[in-house]
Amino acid sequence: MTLLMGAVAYDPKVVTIWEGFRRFLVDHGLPFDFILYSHYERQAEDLVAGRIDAAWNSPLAWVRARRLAGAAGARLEALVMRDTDRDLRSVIVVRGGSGVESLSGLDGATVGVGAVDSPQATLLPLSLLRNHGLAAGTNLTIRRFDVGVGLHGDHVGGERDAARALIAGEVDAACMIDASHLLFAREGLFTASSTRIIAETEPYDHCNMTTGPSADPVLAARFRELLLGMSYEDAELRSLLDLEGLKTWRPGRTSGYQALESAVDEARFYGEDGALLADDYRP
């Protein structure tokens, strides 16, 4: 019996990724294997279904998958996340000159946000707006910048655009998480002075790997403890954890989404049955 993982290819570095990781695990005992996916929303349908056997989510799959588990009387478990996967924040830039100091500023105003399913750059952060008042069709205008659609923001593509358009004065607010905040100040897309935050969301986690029904037990038990033991001072792992944007895998939780399950329902993503219900979301 080997143990069948599934993870998105959102860019080439994930076959070195999971090439490099699954002869760690092989080597180390584990039958495991895993196939690459286009998008998110396949892999949690097959990861319920029983096709696969763990997933590694987004945090915005977690939430459709399970939603989907719950429709189908399925159990999943959140076995283990980086530790750089904890206690994000999103936040919501302004240009350095701009006049807008809090978020009561933004009446009227245009913002710009990443793809349709960024929960970083788009979910969280119009959810953070519309419990302050404002939303789209009321009294904001949403820029929206699709890159990538279907790999749930793994990438930094539509924050990027949503930032260039920030400098160039074609939006009043740009939507980001904070690492690309940081990001683009070290690429040069920021001065010090160019942006200034005028928001920020409440702490939230990201990414999970996630076992479903079809998961043996203990073959999910050994993954979990190889996981948990992949050491950052060993040379042959250290390059494969940087490409995953780690030192240390954590044992998994699921408090730190609800925010994103709040969010997910006042945009009528998905339903609670875990079914896709936004009209323009085309993964």
Contents of the next structure:
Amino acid sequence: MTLLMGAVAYDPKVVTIWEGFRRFLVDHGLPFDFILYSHYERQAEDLVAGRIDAAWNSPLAWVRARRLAGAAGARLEALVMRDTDRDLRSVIVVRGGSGVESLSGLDGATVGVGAVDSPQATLLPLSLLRNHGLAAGTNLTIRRFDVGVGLHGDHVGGERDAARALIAGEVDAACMIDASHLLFAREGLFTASSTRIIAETEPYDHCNMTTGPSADPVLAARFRELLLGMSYEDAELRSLLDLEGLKTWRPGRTSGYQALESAVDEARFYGEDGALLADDYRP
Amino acid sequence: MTIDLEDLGLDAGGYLIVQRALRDLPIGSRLAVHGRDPALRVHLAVWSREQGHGIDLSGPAPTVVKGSATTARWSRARRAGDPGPDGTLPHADVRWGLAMRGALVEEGGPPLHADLIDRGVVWAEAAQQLYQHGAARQWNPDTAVRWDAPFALPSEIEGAVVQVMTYLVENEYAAMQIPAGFIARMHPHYREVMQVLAIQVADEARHVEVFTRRAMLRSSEMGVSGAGGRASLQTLLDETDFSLAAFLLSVLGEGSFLDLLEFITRHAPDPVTREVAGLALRDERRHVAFGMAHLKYAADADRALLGRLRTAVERRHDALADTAGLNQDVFDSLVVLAAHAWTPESLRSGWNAVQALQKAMNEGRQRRLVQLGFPSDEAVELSALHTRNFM
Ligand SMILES: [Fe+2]
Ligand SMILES: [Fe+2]
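Could you output the structure for the form predicted in complex with its partner chain, given that the previous block was the form predicted alone?
Up next: the whole complex, starting with the chain shown before.
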């Protein structure tokens, strides 16, 4: 029996990473294989249907899989996550000279967001705005930058386009994950005083490795143990861990997805049973 | 511990201050970071996460909690010897890749595709000195030779010079390609040897330049290239063992060329020919010196080496037994070059000069073989087996 994992091919490096991890896992006695998906929705559906045993899930894919599993009476477990998946924040950014000091200053503004299915650059920041009485169609115009739809925001292109639009004056504010703000500053897209952060979300969690109903408990336990045991001191693993953007795997936790669950409901993105509701979402 | 970045952003280099402050703190230590950059809190949280540190945003100043990842990255790193001339190790690890000698080398990364990785196989104690000597004595082919010096030679004499130059150039090609091939196979841990070889390649490039230019100075038609001479050079190109190649090329071949170039310098019928041969001679002395220095070192490290050198000469002799060796045209041209004129008396003196040259080459080879540790009777025998092509 083989533990079969799904991962979304949002970038060619995904092949390098999982080929490398697969070699490590197999070398350590775990029969392991993976298949690649072109987007997260089919992966979440296949996980719950037992066609794959585990899925490297985006936070939004976790939310969808959890809802599908709930409706089907299937059991999921958030097995592990990266150290870098914990306590992220999204920020809402304005131009430095704009005079907007807080969210209330965005009444009537145009806000640039990432792809329709980006938790960090669209769903979560729009929820934050909504909680401050700012909603699309009433007192806010949303300009969406749909790059890599179906990848749940893994592709940074939408956020970068929103950031460019902000600098170009095409939008009054832009939404992005905290790491992208630092990235765009390092890249020189944002210069020292060209932008100002006016709001941050509460910390939330990002990806997790989810096991589904078909996962053999013994193999899943071994999978978890081997991932948690990956050492950054190991040069071969280190290059893979660097590519995947972590120093160490941490135990999975589900406490960091509440804000996204709410945002998904508010946006009517998925139904309580995991159905795709957003009619402008074509992964 | 507390630091203050003032108004420096983390995105503009502020992380360097944080990194430096964390460097000597034990894992788990807390570093409060003050500063006036409005994005400091957000950026510090991102940076800490990316670096594997914890972050505590509950207090008035964001606080980094040192993680173990930076330490982990270097925990298995090793020093690749010492940087100085005495810092080489007997064996160079291909996993060091192109790391500088003495560098702290992180594990991982692609291994170097080098097979000359043992000191005993490549080293010479005089390598650094020979490199520095060579680097200091590079000359400019354009200005080191008085290319416009007036002279006029009878066409037969000029033709002989062109033939000799044609021969020299093909030998220089071999002398340029052989060390170049070894550079690519050598572990840079033995950088002094690579540097010597690189200077040698550059020297040969200049020899190619000046010999070609002399050949074309008065003539548009070059001399002939004999199959036997090229067969002889091909056996040098085919030698993949560094020490054997150094022996056949530098000690025996370039060693013989010292006498040849001295002969041309002494008997040159014109100033340009004299000068180009003299300049090449200076460089070749160094090439021979390196070959000798290396072989003395390698023979000390491996007592069986002399036997292998002997076999290499015999094998090459057998391989070339059915070839002509030196092109008759080259031999004749050396006679004519040294004769300076087309008279019986002059040709006799040219002939005698070439006889003396061959004797000098033979004695030179024997002398070097004895210096390497061969008994004198064996040196006589081996010198006689050397290629008739000189190189
Ligand atoms: Fe030369
Ligand atoms: Fe040479």
